[in-house]
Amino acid sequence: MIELVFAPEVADARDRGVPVVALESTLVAHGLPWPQNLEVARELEGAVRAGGAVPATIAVVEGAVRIGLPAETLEALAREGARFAKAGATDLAVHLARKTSAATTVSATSVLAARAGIRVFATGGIGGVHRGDAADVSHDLVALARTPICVVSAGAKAILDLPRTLEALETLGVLVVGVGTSELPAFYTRTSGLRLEHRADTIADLAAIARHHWDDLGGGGILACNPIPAASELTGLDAAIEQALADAATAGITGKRLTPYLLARLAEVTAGASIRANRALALHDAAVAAQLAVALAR
């Protein structure tokens, strides 16, 4: 039976029944530099707070689950990321057994979310399926598959093959619903051509939907695709995204490093606008997260 330590905020949390929004490491860890990546980490944080709920980092430290992390750890985190391993949902066996320690991804974090009863998890985008090599697909869909929660991000990222992402979401039988648009999000972009089959315009009727899907139905993973702001969209990162993965192919870069390193890329490229783009879908889907979070716990 795993072990979940849960900080001081989240316990008080679940004992007087106050919603809670699980939050990734990885982004902390590995997704943004330093000190970025502690300045967006307790915005994030502070953005779920605002919205009425309790946010909760999830990470593996020295082998214990941690649900919400107390300051220092989410500091050392930030500034230690290199010594956090990055972990999927079939690594955490490997450091639970081992006690090392592990900033979690899309598919980690929702596993260990669902243990801890937290239905809401907010991140900047998913993984999915990579361009040029079909066959490489992030574990977040089958986990997200599997897992009773609702995920909500600006879809996955702008770097995947966006088409045959939703193509693997849909075979998978994965929920997918547009928070006020018809349109599967890219990421830096509110629109990618891509019509999705539901939405919900209201958080009313978001969360409708899930109490059936996991109340009535038993149904696993809802992702909630919530655009990025309109006055923080990025355009014209189609060469720039191209270039970066000919560069990944060039150097071998492969598997659990190649999307920070394309990340890396675009940042360079951009001269930062994609970390500030990054930066504000992730504040506003840990704003929606929490709304839906305090709409389910009515």
The other form holds:
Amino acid sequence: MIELVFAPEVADARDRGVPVVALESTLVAHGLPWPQNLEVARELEGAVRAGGAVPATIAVVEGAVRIGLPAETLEALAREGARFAKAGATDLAVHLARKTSAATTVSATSVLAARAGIRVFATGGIGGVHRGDAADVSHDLVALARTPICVVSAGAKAILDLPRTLEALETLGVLVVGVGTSELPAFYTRTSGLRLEHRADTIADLAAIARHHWDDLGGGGILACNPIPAASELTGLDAAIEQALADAATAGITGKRLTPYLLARLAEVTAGASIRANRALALHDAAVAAQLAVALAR
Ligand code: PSU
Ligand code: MN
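Just the form predicted alone so far, so send over the form predicted in complex with ligand PSU.
Every chain and every other molecule in the complex is listed next, the one we just looked at coming first.
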């Protein structure tokens, strides 16, 4: 069995039956710039606590799977993000064997959270099918399909090919539910023009769906699509996204480096507006995830 190192607060929550929400570390180490990344990491944990749950930020530190990070580790992750590899679920065994450190993506965090008995996980936006290179499909989708966890996310990132991402989710069998919306949110915006078959207007409804999916049907991942709050929406990004994609192509950026590169480029092109939106949507996801974890614990 894999050894999980629980933070005292998380271990205590498990003992007392207090709901726990998983948070990922790639968003911190590779998705946002210092020092905003540390502020966001702390705010996400705060939003989960404010909602009545306990946050468990997950990362691999010198070969140990940490479920909940001490303050100094969270800071190291943010300050020295480059020291942490970007690990998807498939990469984890290598880091465990070599005792190296890695930030965990949605796929890796989902797998580790499920191992830790955590059923709810908040992030900004999952990976998906990249634009241009339709062969670059994030492992997030496959891992989500086979892992019993509900990921609360503002849809998939706007830098992606959203129609193909939604099709891939369907093919793989991820249950996609709009939280108060009938459209796939597009990360920075509430709408994408892509209709979702299922929507939940209350957290109690979402919790009931999740329970049936897991307990009665042996189902895997659920993607709860939670749109960015209207006041924080960032529209008119199409040209900036095209610019970032063109720059990535010119610079020959592919594979794991692509998403971090595109997010960083967008932050430059929008003079930081994309970071503010990313922060707002992720915080909203953490708050909704806490509500869901509380509802599931009832
Ligand atoms: N959400 C954010 N910022 C991020 C991510 C999610 O707001 O940086 C990360 C997640 O860890 C997700 C990863 O798994 O981006 C997707 O990377 P890729 O496209 O290489 O699979
Ligand atoms: Mn990829």
